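As structure tokens, one chain now follows by itself in the form predicted alone.
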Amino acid sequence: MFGVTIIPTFLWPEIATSACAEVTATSRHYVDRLFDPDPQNVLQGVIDMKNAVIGNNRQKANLIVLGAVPRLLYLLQQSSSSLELRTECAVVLGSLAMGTENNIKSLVDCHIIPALLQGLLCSDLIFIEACLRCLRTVFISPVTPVQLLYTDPTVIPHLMSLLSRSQHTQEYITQIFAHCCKVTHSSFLGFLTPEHQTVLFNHGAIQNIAPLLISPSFKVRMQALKCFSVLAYENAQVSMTLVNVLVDGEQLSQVFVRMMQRDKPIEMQLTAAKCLTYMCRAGAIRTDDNCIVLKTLPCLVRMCSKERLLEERVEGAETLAYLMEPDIELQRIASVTDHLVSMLADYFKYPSSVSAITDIKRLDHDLKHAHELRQAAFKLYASLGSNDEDIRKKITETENMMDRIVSGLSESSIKVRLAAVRCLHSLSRSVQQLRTSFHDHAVWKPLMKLLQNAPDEVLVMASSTLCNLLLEFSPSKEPILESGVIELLCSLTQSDSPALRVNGIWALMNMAFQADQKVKVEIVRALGTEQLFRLLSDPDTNVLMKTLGLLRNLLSTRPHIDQVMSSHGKQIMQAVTLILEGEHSIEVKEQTLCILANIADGNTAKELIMTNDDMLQKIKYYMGHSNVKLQLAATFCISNLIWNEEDGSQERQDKLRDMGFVDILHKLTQASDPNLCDRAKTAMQQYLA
């Protein structure tokens, strides 16, 4: 029914010499018994094998090397095998799967998944439960390709139909769903693809799993809850549906709220908080809803306390960061809840010398995973400080915070480095912090080092932060300039990633703002005219806008305007023409007309416009455009061309009068927009002076 064929008896595999040393005579004896002609002896052999492998990873590995798996799968699929034998085979396979990741890989390579899925078509409940238990163990391993669950379209509906058979089937199936429902990125910084969520949703996952939230079994309730958290993540369709679901007459959101009560197990509180967080972020629950403000947020803050286990603190902090990321009010509430900002400082001191951990295994685990706490703290600080100046100040004043960020930028873990630079980026939005903490700790140095050799994800965040450090009021701007950053930024503009191209050109735009001639010349030289004009035809509007912004900053102050236009005037005028003639947004065309207005302010550069009748006609067209922003920018351009105090103004005024510009200006003095009206009147006064 699932389109799975019975696996034939396998020949004995060739065993490598090194593996042979590990294989004992006892292990071979267990496998030999699987081939006994007497079915009763085979059954007893499988039962003995089951007892031998419990808790013995070496024995499991030996049996796999000796080829036990293909034979067990063959016996499991044979219709002539007794139900007891088939069930015991499934139990042994499940035990083998509980060994190492290499064991799982071997089982998957032997096609265990299709064989077990085929077994689910049997009517015997005990056999079904054994197959599901083994499938659960295989699928929760990180090395198992989850796509194997979705290969045959009949599998998911059949699993849904088995949910009602027993509490065991409910526990195993929901656990399989929770682990196999992955939301993937289609490309770098691209869109999330909810393919698995959609399949489960379309086959009635919500209706079938919702009643399990009030099951008498804690394990069933817990796995059902985990299912809903993965189904709702970044999924508006699922989240909007969940809001309207009733469980035993009670709204699902209220069921989740009850599960967050302090007397419930921590795992349940945390997972219920994740469900409500994801529903809120997907737009199904308002951020000011009581269930978010009074229940979910405080629950997640509780998870950050030092009384909680490391993994609970990590998950709590990361979920809280995600919940409040787009909402300034939630950030403000969180910042004053249970001293959260100072509580997070403990994440960097863990485990401390006076740690209460007495379990040596737990201490060893936590030492290996302490970097996850630092990563989570940086993420939460980044989210807390993304909008509010007072919160940013509170964060930077937390003990040794800036030193910790600087250390985080050079940690061995790429995830910690990324979280640290996210935190730095969030704080860099503050003018005050740029002028104080950032300058005092010379954060630009480790940031520049990070930019030299990092994955794209880190580069995007690091270059975004650099954009802020290059703003004109930042004391870091000068030392960054002296460090030779221009070449690096120009190389970013050639990236395949639109986000990196935007950041590279954005940083150059900030650098060129009110810069001296030397810096501007160096930018044009390093970028090269070919690349500059390639960026002016970039398909990404953000890249185009920032490139126009750079050009506008390069063409400011008359000596600079005249110098740039004397070297590159022809190409710049061509680029302006192409943009004004093309299918571009109002914002792009407005920025382009502002560049023309700057050119018109040059002493010699303005002649490039005055001698170009085609360009003058375009300006005339935009003065009569229906959009006020474009009218205003075009009028600025004419105003600069006819300004009285400059050489040749009379000739320019005469030419523009003959072309009908005075008539248009006269009409614009009656415009309803006050700014446009004033600009037109100012221009008209040049003719009357």
Second form
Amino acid sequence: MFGVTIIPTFLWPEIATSACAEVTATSRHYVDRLFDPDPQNVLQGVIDMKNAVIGNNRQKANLIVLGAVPRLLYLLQQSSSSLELRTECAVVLGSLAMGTENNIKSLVDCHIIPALLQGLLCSDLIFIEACLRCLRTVFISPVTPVQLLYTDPTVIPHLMSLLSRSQHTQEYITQIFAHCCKVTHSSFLGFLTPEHQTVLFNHGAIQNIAPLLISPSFKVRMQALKCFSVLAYENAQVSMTLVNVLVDGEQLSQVFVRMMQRDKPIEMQLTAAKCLTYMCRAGAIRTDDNCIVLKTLPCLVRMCSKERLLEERVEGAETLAYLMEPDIELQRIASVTDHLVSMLADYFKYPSSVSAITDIKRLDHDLKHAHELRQAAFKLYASLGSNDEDIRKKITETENMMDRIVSGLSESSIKVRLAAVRCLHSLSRSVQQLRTSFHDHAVWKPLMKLLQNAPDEVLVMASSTLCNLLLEFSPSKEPILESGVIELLCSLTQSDSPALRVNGIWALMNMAFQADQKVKVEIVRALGTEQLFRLLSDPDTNVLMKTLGLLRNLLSTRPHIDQVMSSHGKQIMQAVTLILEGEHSIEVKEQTLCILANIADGNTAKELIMTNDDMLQKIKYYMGHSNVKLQLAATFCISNLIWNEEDGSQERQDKLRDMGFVDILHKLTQASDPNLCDRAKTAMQQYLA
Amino acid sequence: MASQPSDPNKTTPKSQQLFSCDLALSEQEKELNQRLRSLYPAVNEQETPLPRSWSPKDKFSYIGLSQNNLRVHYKGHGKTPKDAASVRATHPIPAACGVYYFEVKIISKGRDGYMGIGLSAQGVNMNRLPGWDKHSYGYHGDDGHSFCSSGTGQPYGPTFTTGDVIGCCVNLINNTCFYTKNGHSLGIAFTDLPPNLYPTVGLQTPGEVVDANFGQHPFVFDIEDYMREWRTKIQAQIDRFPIGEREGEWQAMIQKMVASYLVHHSYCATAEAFAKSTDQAVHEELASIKNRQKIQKLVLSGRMGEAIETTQQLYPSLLERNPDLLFMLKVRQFIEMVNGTDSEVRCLGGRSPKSQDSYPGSPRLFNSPVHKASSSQTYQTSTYYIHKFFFLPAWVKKTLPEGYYKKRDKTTQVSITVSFVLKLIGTPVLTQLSTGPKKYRFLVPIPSHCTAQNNTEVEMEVDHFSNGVSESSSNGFLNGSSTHGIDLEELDSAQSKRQLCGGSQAAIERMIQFGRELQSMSENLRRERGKNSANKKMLKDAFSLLAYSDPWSSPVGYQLDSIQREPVCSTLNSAILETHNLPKQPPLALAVGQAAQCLSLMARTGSGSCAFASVDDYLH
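Other form of same protein, the form predicted together with the partner chain, not the form predicted alone:
After this comes the whole thing, all chains and molecules, with the earlier chain placed first.
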């Protein structure tokens, strides 16, 4: 409850204990009095109603059902009503809003928001405060559509101007802002957060709210701080502005640092740490700034400790994970701070076995937070281990860690599954862990299961992890192959999500690396040439690169090259031509030329190039290209074609000499790049032998 | 002793020439003193000095010290663990630190970097690294393990090497220890630590060099922030200390204590108003209170002659029975004569400079530096706080019911002080039980009525004054000087030069004559009652004033300060009260003194929470 009631007297209604029917009857009486012709009686009626509803949810529901809300709103908006009556109406409405979510819904359906916003135009401060208090209660409810605050463009500027009126207006308005600028990444929720941040920003939220950070009222300070945390989240514009703001001559970041002092209330420490975290992630503060390294990070680690409330531990861990995600140095520091890695292991111990027996209330509390705790811990582990091998080792050596991940992968909560797979993905970047703990715990099994049927965001992470598990040195590769993974990956390449297509083809590429003939054939069969070529024209460069990578892996070792080319040679050559002629990056072209070089290494496949003058001209062109990488790849290709010890090398050498390749090679022996120079010399030697 | 704390008030002679080595050194020492004082304000260094350097005596021979015994280097062979060597700091960590912290910078990791940083008790073998033996604890650089009185370490933190700064923090409240590396806390390393541990480092291979920072420089880790957390915790513990269930008792007790305090110091008008508004009886006749007030006013304004005379009139046998007291009063009278404030010299035409006579008119703030200096740590139960509380009425009188005075919140403050003090008397036991396995009782004499109340746990309600008091009417007694017939001259505000006995020749002669009388009185006293070193010193100090041309700025000049009238005044007041069979100290002052005593007892018995429960914090 955020109940800040200004009601001076509180009479417990006698009816509270009476029977239900009686309640309705009395409620009816309250509503009837709102229609009394004498305004004085109406006022007394509203005051009595106010006293009757405090803390009485049933009474609130009754009054709403009996239609009190439209009448109260009418009285509130009526300019003929006395200011006192209008104020009392706003107070009663505020009290009704304090009830259940259904109450809020009913109030919103009665268009309470525009009515109250209209009321803010009045000049009387007491009335304004009553309206704001009610608006605050309505807006902080999750059932209220946030957008309603932004429908009328004059509302935000007016709210900004009311900030100077009193500590109460400051508290309520900042609280409304903090809740109506909520950040969510889900696209299906419909509202885009930067929009709200930008609206508030453009109306001077920062300049207006910054001074409130040193308000004498704790509530105001706290709500102002919360406002900044939602404004700065993933918002470079806001964050960049914030670092330059001075409050009473002091930099804002220093104000936040002071709010993180260990004798400050935990809520304040945590929210200040969030502000600095968001400013840092938005690029406004460097990750090696002392206020991050020596203040924010340790503060967030403290929030993860056992002494904190479960909610605080969840928020602390999530914020910390977010803070250090991109920075290995912060990850290293966090990994040794206050035993964080083992401290997190405690997040998995809820509900504890003790609480189950002794205290039902606590069990309920624990259960409610257990999922949140687990997913927060997984997220933080994922972030901690995303770069440093030693940290990953430390994490996997934490008690029962791998078992926890494995069971996390099959939990009912999607949030936990996603976080568990993120953690697994982070750890799967370790060659050593892939070889040891991943294999020992057969993590591929739940992973494969997860891939069968999961939302996209889980699939992206899971398939990405699978890519790592399919690396050639991973002992899990074999069992995964046997579990029919190829079909699954091929189906991923047909997904609408580019990330899933990349992961699918990437995994196939890894799988094809130095694979048996049998596997390669199976990949080509399952994928189908049609899909392969569709992927070669994929708009996503990553997909294209990985597809080329797959081709290159398929076309390695001579017998494989010849076999693949004998069955799909024509299409592959077509695709190669297409890419070399198209508008592509250097990397793509280089990869394509490498494929060509592989083809040139085949016994029979060579002829597909030799008989294609157009292709030879292209190779010639790339040998003279300004980019050394492309020159090198093209030269490699020629070198393979004229290699001495193979059948028909003489004819090929002759043909290529006639086409002027020798001259080019000769020129390249003078190249400044030592690799290219060497390669050209080696090729020239083929002619000399 | 090398690390003897230098006088904090001593100023370094400022040299305009080149910075000499000495100057730099003393600057560093000054900084050290300052930092230690602000970090560990509760530590009484006379009793428990703080570690300031490594001890050249308490080390193994393979250890070399340099740079004022702050740098440690290894000078043994370093072939086997048998060549390990340690050094302890000069002093153990005092419990009154609450939280103690030092840092060690690795200058060079030497050959293998087998360095240990930690703590050990006195007498632990120094031919070892910290942590290997009983009562020895260490964090080792080569493997990052912690060693808790054992040859085998536990995985603890990262390794450390050249350039790293390792900090070691001892929490004397919960008896744990954590380390820091380059300003980052590494988490708890040890629990259940014994008391009286010394900072210790150990080295084992050639080339290893480390520097200690016991407060000489700012710390890399923000230890103040950690202390703030613990101060808040302890204070919350005091605030939440249960004071009982029976309604009104706690409140009634606080009121009683406030009332008795006011009566004791003869603030009769205030006391009467307070008693009336809180519905209490005053146990002394109003006339008697007024008499005491009159005498006190005379003493405090430096008019000793009149004070003695009045005392003799009102309490005829008092001074006869207390010759030492009379002697003390007379010595004070002599001093006031020198000062030019005593009535006898005043009537001879002397005028005293305002600065010497400003006391009654302008109440001083609580924490005037002079008064701090006067309250050295060697007080017996609560005299110190009597001085302190002397200033209280100045604001108490401002705080009583409207109609008298304006603000009231200060009266509430007295109550808060009282409630704190009473809680504090109960707290040590609680703290001790909640923090350690040791059990002991505090044997503090608590006046019977206090104890009784303290046990009967009542809900505290210090805010009760806010209702209905304002109507109580004045009874006509005011605390101001004018109504008591003592005419305190308004003195020139011009800065007249201070002159002996106010500059009058006659006054000087009278003073000299009085000095002779005093001398003979002293001799008589000695003959009758034997030697009394306190009396002897008192007289000697007083006479010494005459040895200087400007007594006020002489080394004994402090005696002339009006603040010195307070102990005289309270001793006299107590003596008068005793003749009436009233307590010679008000229960409030007693309780405050007991609380302070309790805290120092906690410090001595190793209960670190005393560091964050200073009585002073609650007195303003």
